[in-house]
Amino acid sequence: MKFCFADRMANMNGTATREIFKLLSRPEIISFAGGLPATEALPVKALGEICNELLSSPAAYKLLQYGTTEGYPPLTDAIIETVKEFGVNAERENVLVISGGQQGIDLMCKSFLNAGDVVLVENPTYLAALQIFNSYQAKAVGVRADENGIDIADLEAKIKLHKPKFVYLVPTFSNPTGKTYSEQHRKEIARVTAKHGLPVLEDDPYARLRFSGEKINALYHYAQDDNVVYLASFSKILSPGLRVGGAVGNAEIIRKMAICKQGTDLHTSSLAQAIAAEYCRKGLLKPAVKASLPLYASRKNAMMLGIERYMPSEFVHTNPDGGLFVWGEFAGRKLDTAKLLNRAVERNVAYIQGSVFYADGSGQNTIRLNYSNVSEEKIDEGMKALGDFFKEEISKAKN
């Protein structure tokens, strides 16, 4: 039978990170491809105890019933308290509990995008966001960027040219590059977007995973026209399996997103919300995150050392102060890292090809590496295999 799928499915594929897992069935493969928090950082015991307490309480039945779309009030209050750390001040009417940060991207799209609309993004940007924009038949247009963030002049030029519906940014420890926008850059983005009456979707799942450098307030903090929607997530700092996060923003936008959520999943799991809320109420979140930072720092440093020891001299890379990712480019080389991936996997090491993070599909000579869920020993072993592989490929290309 030939099925007649919606037009929006024509250009949609599974994200590279999901698809690559199909290649990684062999346990001997060292994967730098995912974006998982460290297994050691998952608070299994604490969450088990909280879950037992909640389901043993007289009000347990409420957590197994339907809840309000806007969210479980104790979790809403916990989110309000948590985001204050980065200069994000809000009331309950400004918060929507979401099923992971990625749902926040989807609900923003549902609220704003018509087929053919434009969203401006940093080039490169989060690949799942590009897939979501595509699902709404919108066009993502990349804005040039450097180590401080997107090019302000290019941003303003593309706002005038494309009349976008909103801008999507990951300003702190970006996925995929690991870069962080400077405070001045955030102020400039706030100024330019307010000037043009343009909403900004600020995706911020990594800011608490800072292991060096000085904290910077969220872009939301510098907004001049209440035009920034801030996405907070518990996926990287508590558990990705709980699928819990929060969208914070203008009350009118949050209301539209809530209406869209009603038709998507009605509400985020009541039990998952209660577990996250209780974890915060007990004061466990901050110390647990703090305790995880030396582990992430150690693994990032192991990757930096592995790059220095083993990767070819043409490999130019970031050195982030936090988050989960390192971004690299084979400067001056025409390597197609997407075509080379399967052969790297044959060497028992994996990465993500950089081209999937570009709105225009460029960046063929770039890769993203993840260090968070691999031991220091395996990072060294994997980087040696990856370095040997790319040195051979570069040598072939020269001959």
Second form
There are 2 protein chains.
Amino acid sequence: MKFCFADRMANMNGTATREIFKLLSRPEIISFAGGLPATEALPVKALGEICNELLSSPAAYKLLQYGTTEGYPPLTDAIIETVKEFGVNAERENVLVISGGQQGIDLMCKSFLNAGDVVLVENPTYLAALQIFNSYQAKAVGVRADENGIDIADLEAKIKLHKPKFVYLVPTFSNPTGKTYSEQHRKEIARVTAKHGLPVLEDDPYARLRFSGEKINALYHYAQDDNVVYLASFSKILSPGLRVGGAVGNAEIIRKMAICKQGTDLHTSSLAQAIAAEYCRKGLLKPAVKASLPLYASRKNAMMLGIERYMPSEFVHTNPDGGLFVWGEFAGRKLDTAKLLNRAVERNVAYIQGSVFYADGSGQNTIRLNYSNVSEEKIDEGMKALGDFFKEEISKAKN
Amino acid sequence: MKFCFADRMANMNGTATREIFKLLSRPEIISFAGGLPATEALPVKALGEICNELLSSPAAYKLLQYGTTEGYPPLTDAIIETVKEFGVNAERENVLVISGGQQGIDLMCKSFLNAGDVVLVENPTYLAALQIFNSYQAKAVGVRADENGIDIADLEAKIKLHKPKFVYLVPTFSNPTGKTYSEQHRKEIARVTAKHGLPVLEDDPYARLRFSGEKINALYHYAQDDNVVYLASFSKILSPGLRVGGAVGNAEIIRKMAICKQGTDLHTSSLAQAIAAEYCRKGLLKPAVKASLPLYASRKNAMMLGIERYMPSEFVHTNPDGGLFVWGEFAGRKLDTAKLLNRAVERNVAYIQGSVFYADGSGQNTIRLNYSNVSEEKIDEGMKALGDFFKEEISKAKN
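I've shown you the form predicted on its own. Could you give me the structure of the form predicted together with a further copy of the same chain?
Let's see the whole complex now, leading with the same chain.
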């Protein structure tokens, strides 16, 4: 039978991330292509104990029955408590429990986007967000950015030109660049978006993974017209496998997102919600994240050292204070990192071509490197292989 | 700030099911409005033990890391094994793990529906499915049905007239009617849909909850052109709170649904998947469901007895062999059960107005009654209150 799929499917092939997962599954590959938190930081034992307590309690049956779409109230309260650390103040009506941060992006899109609508993003931005905008047949338009974040003048010009439905940003330890917007920069974004009546979706899964520099409040904190929806996720600070996060924002928007969620998955797994809630209630989140930071720092440092030792001198890169990613560009070189990836994999090392993070498909000479789930030893080995590979390619291109 | 939401939100208010949840939360209400499996049948102890084993195993960290969108392979295999019981044969490429059956409906819609497209449904059909079609700005068109299922001639006429994208059916212990299509009926649906090149979405969460009559194969089993997508769910036979199910069907469709799921929630909670997989692997599913059937049977019988004792003679109703629901109509009476609901609740008894299950909003004099999560004693008490209430209303209407 020949099937007549929806128009939205025409541009949805899921290739980029699927290939990445395939690469990750070959054990001989040293992969800097992923986005996984350190496996060593997953609190297996604590979650085992919590599960045991939850399922042996007299109220255990409640976790196995249907729940409400808005979320398990103790988790709602835990989210309200934890986001305060970044200056995010909320009541229960401002919170929707979501099945991971990714669902938050999807529900924001479902609530706001018609086919043909525009979303403004930093160029480059999170690959999966671009794929989600695409699934709503919306157009992502990239805003210019430098090392401090998006260019405010370009942001305002593109708001006027494109009349976007919202702006999507990852202001802290951005995926893919690792960059963090300054306080002044956040205030400017808050000012411009309020002035133009534009909602902002602030995706913030990495902020707690800070191993250097000073903590900064969320963009949400600086919002001048209650126009920022803040996405918190437990994926990078507790467990991605649980699929639990929270969307925090304007009650009217959160209510629309809840209506959308109701049709999508009814509610997030109650057991997963209760595990996350109990982990927070016991006060385990902050100390466990703190204890994991030296590991992240040493891996990031190993990658910096590997870049210095092995990568060609043309490789200009970020040096993040937290999060999972380093971003680099082969300045002045016309390398096509997408085409080169297969050949790098033949040398048993993987990265992600930077172009997939660009709304306009540019950035051919850029790559994203992930250090969070690779040992220091493997980072050295992998960076040597990668450095040798790119040096050869640059040398070939010169001849 | 004034928000400009997507066009799809105009008709999405989520009211009907939200009101139901509110009713359920008042302890003095005897609610026949829900759709919950019997709380007594939830295998709390077994799941506690499984959780404990899973999270104390050396591979536990895998359940806390990211997984693949397609699903946790042991669960994929468990789904393949369990659906065989209903004549559903599948390979791994035919299976997508989903976050509950509801997500299967959503992903089928996302894969197939453009705004303005038509989906054929039995009249009446599952309320949440209608809401999901609505969220894709598609139109649900109801096919006439009698006690054996949809009218084949009307089905074929409406296929020709509306050129639908697919047909959505709940052929076994239907929500809302409790009806089951005969084998002959399934074959006819398979023949007609194959003839017209039309996919079918078969929603089958209740088939295992059979307490009388003979087991029947799924509609999928009779498909003549690999055009049926079968939705299996663990919500009614293990735990709705886990949010785990499986979509089984044509590999091309399943691949499209997986691409859609990738953007929606990345993957289903790994721990929830592993719990369901292990529960199946240990062989607990079949005996536990079997052990729960006398409870469901006695509750259904209590409701039949309550109808006979207390309901007005005009109340014509189904008498299901399984599942969760009884459906009834006040034959020849112009009662508006939607308007009457609030007054019934004042008498501490709740039902759902049948009109919300009709694609065209008809069925004003129908109601759906749920017996699965109410004790026999409460069923008697509630049916007396409901019967007295409707007798008074009919008497008033006569005067």
